[in-house]
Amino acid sequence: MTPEDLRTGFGRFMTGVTVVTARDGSGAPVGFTANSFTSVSLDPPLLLVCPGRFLSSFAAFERCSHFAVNVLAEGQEDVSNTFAGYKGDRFARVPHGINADGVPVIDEAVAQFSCRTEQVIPAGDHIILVGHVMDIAQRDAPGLGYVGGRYFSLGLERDTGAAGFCGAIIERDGHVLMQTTAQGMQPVLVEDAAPGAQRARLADGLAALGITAEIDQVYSAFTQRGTGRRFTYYLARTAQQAVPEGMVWVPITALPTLAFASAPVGQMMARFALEARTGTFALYLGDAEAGDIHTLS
């Protein structure tokens, strides 16, 4: 077992996303993104987070008397990314307030736990920071999820659950698996006759075609005007090299040059080719002509 094996295994556990905040010895606000957040006890009210020793703010969290855990909402991917990697003034980029203990809390989070430090326990390359929850502010909204190195948004994905067709943009080593049709290329598509549990039925449909893939987030969902047919496409990954008859591996860089089965599919794949350069993908919700983009990862 290698550290990468362990990291990948841990990453298969779906979690929420939090930003943990405090103040350092000089009173400056500090914060980091964490999915290592766990409820511990209701009586007394305890929770824990696990700051890593690699954090530039590690000493502040190791010594803090108070901290806050902010559970991020669907759509707050930018907040997570800021506290995960931005090197400048993170709080200048993110709307926030101050709680009764003087600790910054993130605006629009679905929950803000204000804590007094109860215990600090060394644990390998992290510490276990146990907090006594002194107060909680919360709102009824979907939370932001994370698994396999990518964000997911259950609330947005539920909006795509209408019956119609579902497909997968299946990636492998910089290539995408495409079906060849009389109208042009398209990602792998299967008919989906019933609402609900769409991800499972897509996996079954791909398996029936001889494709084994790990299905990730919804990438695009749109209704075809005139017919009212609903199309939902997921991102997916596979290690499979052999492809079923009528399908080919296409380099992502070649996608803008292809002829596609329909204009909406062509627009979707052009966006995918662009976003694949940075690995920052978004979810499209709308119809074949117009819709909204929601950043996901």
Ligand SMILES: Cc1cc2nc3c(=O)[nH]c(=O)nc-3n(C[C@H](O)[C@H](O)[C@H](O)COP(=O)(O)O)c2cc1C
Given for the second form:
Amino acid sequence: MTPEDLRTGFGRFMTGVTVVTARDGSGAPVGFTANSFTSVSLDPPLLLVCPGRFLSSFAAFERCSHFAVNVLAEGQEDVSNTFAGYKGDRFARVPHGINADGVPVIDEAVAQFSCRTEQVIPAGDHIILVGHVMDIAQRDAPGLGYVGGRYFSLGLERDTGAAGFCGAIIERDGHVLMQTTAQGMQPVLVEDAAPGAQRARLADGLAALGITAEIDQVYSAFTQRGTGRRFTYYLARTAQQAVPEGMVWVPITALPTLAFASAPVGQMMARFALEARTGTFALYLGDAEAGDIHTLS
Ligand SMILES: Cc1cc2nc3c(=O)[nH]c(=O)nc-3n(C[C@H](O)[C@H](O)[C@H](O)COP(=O)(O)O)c2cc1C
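Moving from the form predicted on its own, what structure would you give for the form predicted together with this ligand?
Up next: the whole complex, starting with the chain shown before.
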């Protein structure tokens, strides 16, 4: 048995995805993505999660008096990726609140378990952090799934046949790269058949169209009523001058004058034109007709 066999074997177990949060000795918020979460006991109410010794925040989790486990919702892949890999201020990128213990809790999570540390058990290259659940906030929505190193979502699996698309609002020097279609203009769109690893597949799709761009935050995610098709648009930047076939660089100031491929795309680009003036971009989540805008910065 190689370490790789073990990793692959463990990865076959389907899990949800959580972000575990606490504060370090100086009071700074810390957090990491974890799928080692398990419910343990109802009476007393106990749960566990396994922080690895390799975590930069390991000492904080080993010593914390309180922590929280946030069970991520479908569509929160970006939150998971931020807390698994981003090296800057993770909390500046992710909308969150503060619980009664002063621990950050992630907005839109399907459950937030606020815990007092009950026990810390050394276990090889991880520890088992057992929490006594002091409080729960939860909402009725599908959670984000993870198996074999990829995300999956029950909502998407149920939408059999409803293809997804991901797109990029690509900016360069006050211009946006738009695709011209028979229906009208739209940001560059890539078919996105499988759930998970969306950002990587968007980068591949853009590369296939001859575009090299730095992909930033999700800007808008909605489901088209009727077809059930999911659209996820990211903000992106490029220094590239070349104009791929069927595309055109449009000044952001000219966006309000364009005819767009669909009403939701028109609304999204109108919001983009407005927000580009102030540089404060928000995140839209919902369906094509109704949704919420979440301020990201
Ligand atoms: C889906 C998923 C599940 C993870 N589960 C765990 C886990 O249970 N325990 C752990 O220590 N790291 C886990 N990780 C890895 C950590 O999230 C990652 O190493 C950590 O955020 C790195 O933080 P650092 O840069 O502060 O060291 C997981 C990553 C992903 C993407």
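What we label the rigid core is the largest C-alpha set whose atoms superpose within 1.5 Å from one form to the other. Only a predicted model underlies this, so the values are computations on that prediction, with no experimental measurement involved. Numbering follows the first chain given and starts at 1.
S.K.: Superposed on the rigid core, does the Cα of Gln119 end up 2 angstroms or more away between these two forms?
M.R.: Where the cores coincide, Gln119 shows only a C-alpha shift between these two forms that is less than 2 Å.
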